[in-house]
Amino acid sequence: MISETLRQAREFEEKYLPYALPEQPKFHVTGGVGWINDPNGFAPYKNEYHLFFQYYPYDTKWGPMHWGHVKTKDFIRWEHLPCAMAPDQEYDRDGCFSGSAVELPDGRHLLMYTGVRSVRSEDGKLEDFQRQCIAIGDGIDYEKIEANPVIDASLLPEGGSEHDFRDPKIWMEDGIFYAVIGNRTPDDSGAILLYKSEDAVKWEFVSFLSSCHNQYGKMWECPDFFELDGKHVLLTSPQDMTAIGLEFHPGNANIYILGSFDKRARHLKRQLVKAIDYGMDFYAPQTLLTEDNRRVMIAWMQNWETATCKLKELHFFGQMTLPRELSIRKGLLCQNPVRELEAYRGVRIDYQNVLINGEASLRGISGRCLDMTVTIRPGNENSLYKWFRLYVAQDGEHYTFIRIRPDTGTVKVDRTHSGFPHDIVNVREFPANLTDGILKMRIILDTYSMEIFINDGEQAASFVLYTPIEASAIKFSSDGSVLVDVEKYELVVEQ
């Protein structure tokens, strides 16, 4: 039975949705109208990827969540599908928080998500109070289930705060359903707590798979845990978070942890603590696994910081990430665009050992709807350049750089003049490894976009542009000799 609510969503979508999709990315995911953010359920179902994420369609703003929903086969081209959930039930009457998905023995389709409801305390403030929820469907229609909600305070550890207990990501192992979720604790910072259930109703506490003991962040929202390449993952994304070197940077942020399951204690050790992504626009990963059994990851291309700087212009606000292949290569969680888009590759254009000192530019590298791949490297034996810049889509007002510098190590991106309307932090700068001056940078392009992958998925950095798109200008720049290799396809993707 489909509520009012969610009708009221649908016939919103259907009327102005075809006002919107010419104004949409040509690869990335968007709500078509309307505001999105986290990526919620991105699972197979029915021998195709579903993705859901935080939806309000009446406004680009943030409003009371549903869920919006579009489906694809290569990750590339995406279908529309109607809004998948509404907040239309006591239990979460204001808002159908984060979550995620899994495909049930029978064929039916479950949904697991957090329902908030807010209260008003005597002393006059707004309090949320979050508990997890399930909806089954076919794919289209999700119907909640009578015994919702599944898991609630009763079945949160000693301390455990009920107003921040969200996001639960669900899997199936061995017959057994597993979650994790986002959680509070009583030193006001952030834990992932494990649960388990034969049926996905009836749900056990098991452990704290992971705390954070105020060391990164504050509350830990959105997280995913999986095993890949003989290591155990937990992708996170902390609010609050203070600046550790280059590193770590403020706000809100996202980790992944890297380490070992302690199976008896249901625990994970940890190894290693990075970002997964460096750049100023990534939030709330969420990962599947293939049918041909590869990690893939998708995040909200977008940060909470920057959420009131948007094209007034514009049907939608927010958009996701192109969907990444996820590995463990040299102890590091290495990252890089699905292979699916390579199929999508106009003609190349390709130039070797050009030596740039000074400003340059090149026939045919240019554009917006691009995937480029760029390697630098001393163009002097006996001394290495200062720096080195690539602009992307520039023209006599806009552009963004790239710059970066052997001596330190380190990559800085400046998007301060790619079209944003408000006076925003807009310079973002991470370590890379540059031995004897050597990167290689692969750079993706799409309308309102840029996404950077170092050295074969190393280090990742995301961020939004608003700059024109008619800017589609591209040029090197260095101080000192430098000698470049450009490897250059147009994306050619009809909506």
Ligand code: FRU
Contents of the next structure:
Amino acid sequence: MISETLRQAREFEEKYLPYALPEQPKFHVTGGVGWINDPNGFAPYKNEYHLFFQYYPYDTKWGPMHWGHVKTKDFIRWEHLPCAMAPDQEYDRDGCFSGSAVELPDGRHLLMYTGVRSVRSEDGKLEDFQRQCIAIGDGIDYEKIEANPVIDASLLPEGGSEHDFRDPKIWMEDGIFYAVIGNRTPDDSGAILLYKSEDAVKWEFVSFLSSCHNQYGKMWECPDFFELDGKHVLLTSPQDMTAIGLEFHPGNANIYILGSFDKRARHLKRQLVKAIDYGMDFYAPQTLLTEDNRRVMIAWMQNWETATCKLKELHFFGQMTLPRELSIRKGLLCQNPVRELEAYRGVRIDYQNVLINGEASLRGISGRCLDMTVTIRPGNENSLYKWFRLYVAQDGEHYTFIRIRPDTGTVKVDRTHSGFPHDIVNVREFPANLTDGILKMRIILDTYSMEIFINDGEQAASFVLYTPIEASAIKFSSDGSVLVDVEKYELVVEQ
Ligand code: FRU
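Starting from the form predicted alone, produce the coordinates for the form predicted together with ligand FRU.
Okay, now the whole complex, with that chain kicking things off.
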């Protein structure tokens, strides 16, 4: 049975999607119409990959959260499906917050999410009550179960907050359901709690998988936990982070923790904590495991701090990153665009050993929907170049540049002149391996975004660009002599 609230959302989509579709990026997921934030329920289902997302169809700003829905066979071409859930029950009347999905052994599709009720307290403040809920469906329509909410305050460890208790990531292992959930702890920071259940209805608290202790931001949102190349990996998005060197940026940040899982204590022993993505627009990543055993991650390509900066003429706001394959190399969590993207490569243009000393542009190297790899090395044996810059999305007025500096071993991205309509920080700098002045970067451009993958994915950085689409020049510039190889493909994707 479809509620009135859900029916309205579906009717709205049907009416306005045709207006919004021509404005969309070519292969990055958006809601079609309206606002989106976190990816939800990113999981295989009946030989396809489904993706839901935090969604408010009626406006390009955050509102009572619904779950929007798309699916794909190859992570590049996506089909919009009708809105999957609306806030239509007493226990989720103020929002169906983030969550996840699994395919049940009997073929049904289970969604686990946070139901939110906001209640005005005696001192007049609105307070959220957050509890975990289940909906079950067939890939299009979902029924919220009678037993909801299935995890409430009674299942919190001592001192855990029922006001910040959200974003369950569920998985199945040996016939048992597990879920990791973000929670605020009595020290006012966050922790990731581990739960288990035999039927996804009756749950028990297992352990604190990992706790923040005010070290990496405050409340930890949107956890994901999995095994990869012999390590255990926890992804989470901390709120209120202060920058630590060039590693973590302030505000709503993102971290990965690599470690080993202590099976007895059910606790993750930390070995390394780093940023997942060093760009300005990356939050709330979620992963799935493909049939051929690849761990693929997708994230909201946006940042809460700049979520009011938007192009007024567009019917949608917010997009997802390109899905990325994860691996552990040289002790780091590395990420590269899904290999399926290569099937969409069109005309290839290649340059080798181009000597750049000053400014240069190369015939055929331009565009706003492309896959380009640039390899940089010193052009002079006796003196190392000082810096190298790559300008993209350029016209007489606009540009964004990526600058590398071998002396500091850093990559800096500056989108100050990209056409951003607000005065906010538009520069980000991060460390990269630039030994001997050599660096390889792969750049994916699609309409309103740029994603950068350094040295085969040792670092990634994602940026929204609100530059007019006609600004498509690409330029090279250096202080000192640099040798450059360029391999550029236009990307041709018809949705
Ligand atoms: C993260 C987040 C989640 C929450 C959702 C609400 O971006 O704050 O913690 O479930 O957004 O839309």
